[in-house]
Every structure is written in C-alpha cells, then in structure tokens.
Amino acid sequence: MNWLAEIIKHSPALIVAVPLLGAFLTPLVGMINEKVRNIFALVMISITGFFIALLASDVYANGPRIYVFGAQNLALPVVRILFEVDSLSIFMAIVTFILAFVALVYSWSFMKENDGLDKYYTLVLLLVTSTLGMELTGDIFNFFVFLEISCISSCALIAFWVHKGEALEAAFKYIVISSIGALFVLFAIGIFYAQYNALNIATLANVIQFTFLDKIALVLLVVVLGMKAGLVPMHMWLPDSYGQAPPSVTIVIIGATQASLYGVFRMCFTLYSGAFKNVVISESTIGLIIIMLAILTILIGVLMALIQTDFRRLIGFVAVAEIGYIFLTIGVGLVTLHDPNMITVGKTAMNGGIFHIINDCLDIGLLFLSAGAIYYATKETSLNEMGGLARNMKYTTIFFLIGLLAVSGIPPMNGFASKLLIYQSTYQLNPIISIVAILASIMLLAIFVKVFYSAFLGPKISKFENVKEVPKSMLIGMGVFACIIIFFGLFPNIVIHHLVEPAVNVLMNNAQYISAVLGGV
C-alpha cells in the first residue's frame, strides 16, 4: 500500500514532530478542559508509539532507514538535519515510548492536585521529543541541540515542586552540571569540524584518524555523556534529581539518562570503532579505564544506598549502581571485541549491556512509581516513619516486591537474564570483576529486603490506619511495568533475539552504519 509506505518513509520525522507539536498545543488544549488536556497528551504519545512501531517493523525487516531534512548530497556544505535509524536507535526509541506512556498514565491521578499542569505536560512532551531526537539523529551537532533541549526541560521538571527547597537545589545542581557538560560537547564538536569539515557521525567515522585532538574529543564526549548517565565520580546530581522530581517525571528523566548512555555506545562503537582498529592498545586502555569506573560506580551506588533513610534518594543511588553494570559491558566490549579469540565474550557483554538498558528503566522505574504511590498515600518519604503499609496497599506492595526482585537480579525476573550475561562475560575477562558485580547484587537484595520490611511489614502504625490504595491509573502504570518485567524474565530469548541482538550487531559493524548513511542519501 503506497500510503503505508509513505507513512513509514516519513516516520523518523513524525516520531519527533508529533510530541513536539503536542508540547506546543498542550497549553491551548488545557484551556478547554483538564481532562481533555490529559487525554490529548496521552493520544500524542500513543500516535508517536504507532509511528515507532511502524518504523521498527521496517528497520528490522529492511535495515537502517535514512531521513534527510535538506540537501541529499552530504558533500554539499549546506545546513541539513539527518536522521539515521538503525536497530539500536529504534530499540532506544521503543524504551523511551514505554517510559513516556507509563509516565502520562501514572500522572493522571498522581499530579491531579497540582497546579501548573499545562506547563507540566508541555515539558514532559518536550523532554520526550528531545530524547527521541538524541536517539534518531545521525549528526553530532543535532545530538548536541537535542541534548540541550533535554537538559532545559529536565531541569524545569525537577524543579516542578518549586515550593520545596530541595527540589530547587537539585534542579540547580542539574543545570550547572549540564551547562558545563554542554560546553565540553561543543568543544568536541569544534574539534571534529575544524579537522574534518563534517559533523555527520557516519562521515566522521569514515575519515577519523584518531589524532591527538580526536583523543581529546573522545575523552570530552565520554566524560560528559558519562556524567549525564550518572557515572562515578560525576554521579552526584542523579540521586538528588531522581529523588526530588515527581516520580512520573523521574521515569521520563531516566529515559533521557539512557539516551546519554546510548551516546556513549554510539561514540565508542560507531564513531571511533574504525580508528580503534588501528591502535589496539588505545581501545584496551580506554576499556580498562571504563571498567574501573564502572566497578566504582556499582560499589559507591550500593554503599551509599545502604545508609539512606529517604526512600526515593535510596532508589536514586541504586540507579547509579545499575548504570555501573551497563558501563561495565561497554568496558568489556572495548577490551575484547578487537581480539578474535575474545569476540564471543565481547558480544555476550554487549548483549547483556543493551538488554540491561531496558531492564534498568523498567526495574528502577517500577521502584520509583511504588515509592511515589507511598508518598501519594502517606505524604511520607522517610523509611524511619513508615511501616505496615502492606495491610492498606496490597497492590503497591506486590509491585514493589516485583521491582525489588528484578533490580536484585533474582529469577524469574528480567534483571536476572541481563545480569547473568554480564556476569558470564566479565568472568571470562577477569573472575574478580564478576565476583564484585555478583556481591553488589546480593547487597542490593539485602538493602531492599530491609526497605521492604521497613515500609510494608512490621506493626501497624496508627497514623496510617486510614491510608488507602492509590487510584487505578497509578496502579495501571505500575502494572504495565510489572507485566513487562515478568514477560522479559520468563522469555528473555525472545527479547534478546528480536530486540537486543540486532542492536548489538549494529554496534559491532560500524562499516554497515557508514555505508548505509553515505550510500543511502
């Protein structure tokens, strides 16, 4: 059908245009009715999801799709925007859609009593737009532009509860860190443009020489994107931001954080992969440095979570630890993929890392939504003031238990499947790394067992006698995450075969990416 082919052809643009249009129209729709505004935001995200599904079916069947705004000839020095959608990009877009859809469903009741919801929904749609733009663009300058939009909208959302001093402090930290990071990215872009007169990722990957300036640009990009993802020692903003933002906002910000992580994968394995092949020692050295930082991230995340008494801040530090597991796979991939004898280890690590991206979003997201449900019902975030809530909040208790088991890597939840791949690959590289990663997961389980007892079990507390279960829209939001977690845990091979491996194959073959872009426009 020609009309379907036309829709698929323009899907890369529509995926970004629809939520952007929704962001601009939301204040106008809000003037009609609050309920209509909420439905409108949900419809716009659903339409975006429809285009993502169409494009995903095309990408998985026919390979990468290129979409150019402007001149088709990359040799011409004119302004253009290029989207390059391959299996990795569309995988990230699917993750972003799931998070955004659940966030809007959950927001329906959770944010109901708040003022300024026109701004809230506008900012959420703008953040989704920027996250999708970061994942679909094939141009490093446009990646920077979308990153900036993401930072500004995230900062405004973190400070949404403006009456709370802690929220303003968290937003201030976030914008300072983001501004410094933006300068570094801009400096790296300047290095590329000065040397190669190009900003397209495929064009740069085709000509990059790994000069001294290229090494500086790589360090700047990995540092900034690692900082945005929450890598130690640049993680300090993450627990504050995750803990102070409304939980529905937190899961959308998690999506933006994972987009930065996607940027690290793209820079290391697509942009610099060809250059690494000529200087093997550099690839291994960078990989080992990332492994050390990843281990530090896991340990600091777990140890800091151990001493927290604020529910959401504790989950924020656990999120830091989970980011460490994903960076661990990046490091293992860089160390092993150039070695023909270790390529299987590298591929296993990459499978584990990409799979853990979506699992991290689901598991941490469900824990934040559960913590948000407790806050909604009790207005309490201190674990020392909670207890016995399982009597009044049975569904929330079950959802938190699922999230607890998933993030700790306990079968049959999804976290077990991806962490097992990470343990296998790291054990073959160095058993000590694997043992540290396993011990950290055991500590996570111990921490959450303590949290579960403090919040949900124990004696009945008189001030919570009238506490009721949260509204249905919040339960539906948590239920969606819980169902996907269980499905991924029971049938991991389906996810790995259809979603994860195609994304990993793209990362392992940057020549295919280059030829798809340079030969496709």
The other form holds:
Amino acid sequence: MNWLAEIIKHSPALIVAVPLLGAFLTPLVGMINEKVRNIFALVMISITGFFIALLASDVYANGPRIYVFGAQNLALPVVRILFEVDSLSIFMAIVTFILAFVALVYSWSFMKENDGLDKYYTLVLLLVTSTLGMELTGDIFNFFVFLEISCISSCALIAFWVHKGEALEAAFKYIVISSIGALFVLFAIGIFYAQYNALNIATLANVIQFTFLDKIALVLLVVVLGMKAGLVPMHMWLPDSYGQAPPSVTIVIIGATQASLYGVFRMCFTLYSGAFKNVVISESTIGLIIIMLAILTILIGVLMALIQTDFRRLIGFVAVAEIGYIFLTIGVGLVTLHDPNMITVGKTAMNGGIFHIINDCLDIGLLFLSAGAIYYATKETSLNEMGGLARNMKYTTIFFLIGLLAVSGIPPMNGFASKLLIYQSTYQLNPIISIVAILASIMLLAIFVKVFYSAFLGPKISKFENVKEVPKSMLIGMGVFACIIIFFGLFPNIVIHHLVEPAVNVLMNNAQYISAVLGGV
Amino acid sequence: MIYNIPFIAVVAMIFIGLYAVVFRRNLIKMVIGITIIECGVNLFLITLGYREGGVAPIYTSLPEGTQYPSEMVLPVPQALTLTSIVIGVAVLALMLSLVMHIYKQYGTLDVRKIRRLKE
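Mind giving me the form predicted in complex with the partner chain, seeing as the form predicted alone was just shown?
What follows is the entire complex, opening with the chain shown before.
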C-alpha cells in the first residue's frame, strides 16, 4: 500500500490543486460539448472529494498532518508556505465538498437555459478552491490570498445574472465590503509580521504576547471575518447577495461564508488562546462582546425575516440568525476557555457550535434549493404571488417541509441536536441567553409556517395550473441534503463522536497544533 | 520621528480612503477610495520590510564580507506586497466592470438612486 501512503501524503496540495486545474480546464472542455463539460466539473469535484475522504481517514486516525511547499530542508520556518490539516480543517473541507457537489448536481438542469455557463463552472470551481484553501492553510498570508480569491469569485457569481440591476447592486455591495475587509486582514497580518517576523499560524501562536498591537490585530480579524460571516451590525450585504445570486451558487457561497467563520474559530482559539491565558479579564470581555453581538444577530435576523415578502431574501435573513447561534458558541467558548470549573460548559457549547456549522449549511442550503426550485418552475420570487404549489410540486413541498423543520430545531431533524447542545450550555452560563435563543427558534418556526402556508397551501391559482415538478437533477440535489439532514437527526451521537468532538479538542488544546508544526518540521 | 513618517502616511491614506468610501456618492469615487486604502496597506508592508543595515538578498551582488545569511534581509514583505498588488488589480478591474454594468442598467452612478434592493 505504498502508493496509498504517497497519495495521502500529497493530498493536502491535491485537494486545492484539482479544483483549480478543473476551473481553468472547464472552458476548454466546454468547447467539445455542454454535457461533457458538466460531467467534467462533477468528476473534478468528486476527485477532490475522494482526496478529502482519504485525508480525513488519516487525520482522524493519526492527528494533524503538515504539507510543506518547497524548501524542505531550510531551518527558517518563516519563508515557507505550509498547509496544516487537523480535524477541524478536514471537517470544514467535508462540509465544503458536500455543498459544492450538490450545487453542481443541482446546476445541471437549473442553469441549463443560461449562456456563459463555461465561466459559471470556472467560477464555481474557483470558489470551491479558495474555500478549501482557506480551511487547509497553516499560513496567515496564504489565508488572505484565498480570502481574496473567494471574494472575487463569489462577487462574480452574485452578479452572474447581469441583466438584473438588483444582482449588480448586491454584487457591488459585496465586493466593496469584502475587499475593504480583506485589506484590513492584510493590515493585521502586517502587524503580526512587524512584531514576530513570522506568518505561520503555529509559530505566531507560540510566541504571541498580547501587546496593544496584537489587540488591534485581534479586533481587526474578528470584525472582518465576522463581517464576512454575516455578524450584525455588518450583515446587510448577506441577505442581498444570498437573495440575488442564482440559488445553485448560493449554497457554495454559504460554504465560503462558513470558511470565514472557521477563520474566527481559528484566530480566537488557536492563534490567541496562548495569549489569553496570561490575561484572563480581556478574554472574557471579548467573549462577552461576541455573545452580545450574537444575540443581536439572532434577534435582528429573525425580526427582519418576519417582514420580508421576497422568498429568497427571507431565507437570507434566517441565515443571518443561524450564524448568530454559531457566534454564540464562540463567545461561550471564549468566556469559559481558561476557567477550570466551566470548561465542560464551554466544550458542550463548542460541540453544539461546530455541529451547527454543518447543520446550518444543510438546512439553509435545502431551503435555498427549494426556493430555487419554485423560481425555476414559476419564475416568481414574491411570496404574495405564490399559492397552492403543493398540488403541482409534491417532492419540492416535502423537501421544503424537511428544511423548515430542521432549521427551526424540531426533534427528528439535525437542527434539534445541535441547538439542544447550545441551549443546554448557554443556560448554565446565563439563562437569559438560552431563553432568547429558544424564543428565536420558535419565531423561526412561525415564520416558516407562514411561508409554507402562503407558498404551498391555499387555493389553486389559475396561472400556476401548468406548473410542473422540477427536473430530476434538482430533485437529486435536494434529496441528498434531505437524507443527510434526517440521518444526522436520527444519529447525532455518531456525528458528534466521530466528526465534531475531535475538531473541538483541537480548538480547545492549541498545543497540539503548535507542536505539529514546530516539533514535526 | 523621521522613521514614523511612513506610518503616519499609512494611517492618513487608510482614513482618506475610508472617508471616500463612506461619504462619497459616486461609485467611481468609492472605487478610488478602496484603491487608496489598498495603497496605504501596501505602503505599510513595504515600510515593515526596511531593516537598518540590512543587505538586499541578491546572491550575485553581495558586498564584500557580508555574513550569509544573517545580514541579508528576508524579502517576505516585498513578496507580500507584490501578491497584494496583483490581487488589487483583479479586484479593481472587477469593480470597474460592475460599475459599468450598473451604469448601463440604472443610467446613473449616484448611490442614492441605485436602491432597488429594499432594506
């Protein structure tokens, strides 16, 4: 099995290289035939998935894996770019792969009638590349480069329907916000380099002092990555972009958003946790600020979703609220990080948070896909115009129902499992937080019952008489999500034990991450 | 004091750029503001690269008696800046093409009039 070990050794690089190669080969392959091009894109993603699976099995068995680009024997750790793959990175890579695969399957029929699809597939694969790169890299400057690539490609995808003024407006808003954000990340990187002469996350985490400049860098990083993830008060771009991008890409953009969220986890827990150890007060202050913002995010997301009439914009605001739940766990984790009495609370919260990342992607993704299916069948986005669609679109109705139950945390679905962990841990910290979180969840259910009633139930509307069920590939895409949602809902223990807990252990104990780089290379 | 001038310039450029993005109504001027911020950040990186008494890391033209490699300056900030400039050009081109399309659709570059997306 020598060749297998060799493949696993190189798979961190291959995971990024394969979709990148695929992205730029797609226009060439597209010259042959449309069908061949679609198959080619799917094959490229599947190969990436194969490498991710191989690497995942290795990382879960043997701990973090390092991949160094160039200069193998040089003594200076500064000048090399290296990928560091631990259980958290590989967990995020799995999430990204699921989203990208489903997006490509779904696009097969959804985007069929558009032109410029060569570029569409190129951009989707490029976005996947950048997301995976952000998740696997162990170098902070490399993180910035992938952040910019994801910013450029997702902006181009949001504006894919250029004939719509709204899409252009959303895309411009997105690129202004994310390019300024990325520049501030670069500024923070400059601050690190000025003080420690290093760009490697593990090296930095080892020597970080928490000086005044480090505090500025921390604020910049958390604010910018929070903005890219949709934290209130910097959330305004998110419903616009999610609502205006083609629904098949929205789910890939959700993946990119989650990669920024991964950045927040990485910066707070791996990079700064050594520094927090010396300064106990500021750590819980930052945690408390994040908790406040998270509660605001949940409330504003839910309240704004209540008054929306556009289907996809509404789901966009719900996505904002869901991000709030994950930030809540980051805050709880930071508050309890170095408090020996509370550490189990923090661990439960982080389990809930990391588990909620994948649940959020699946639930919101399924809702967007069913909204896209309705748009495909009726060309209608306003909820006031819809009605009685359950008669014509049986499967879409079922999938939407599964999605709405999952997103509002109703027991047999996956959303329940992760939200219960979040409620349970926040209750021990402060009951008010968990009351707000539960209340918001109930309101989500109310919102979606309203949406379900107005779109799918109700009397027959004459103009929808000839509406047909959407093509198979879209149903398959939604079906994959629905199956995973139900599986996770029925067996949350398996997922938490095998995927989530190793990731949380990596976050809670950054010494392992540091020694993997400094000891191993 | 004299060594702090570049840093003052960096802060000034970032704030000028932010002012342009936040308060200017014209899309092109907002794009210019972002470019100014980018130049400020690049200047910051370049300033960090300066080490007193350092030698440029070019092997073929090392001065006599240079201690290798301890006296040579690591060219990391320069590499970062070049990467950042290249990325900046891509973002700039994308933003300008978006502005062009927005002008075609709306017939104006005034942000107050480009408001089809409701709050």
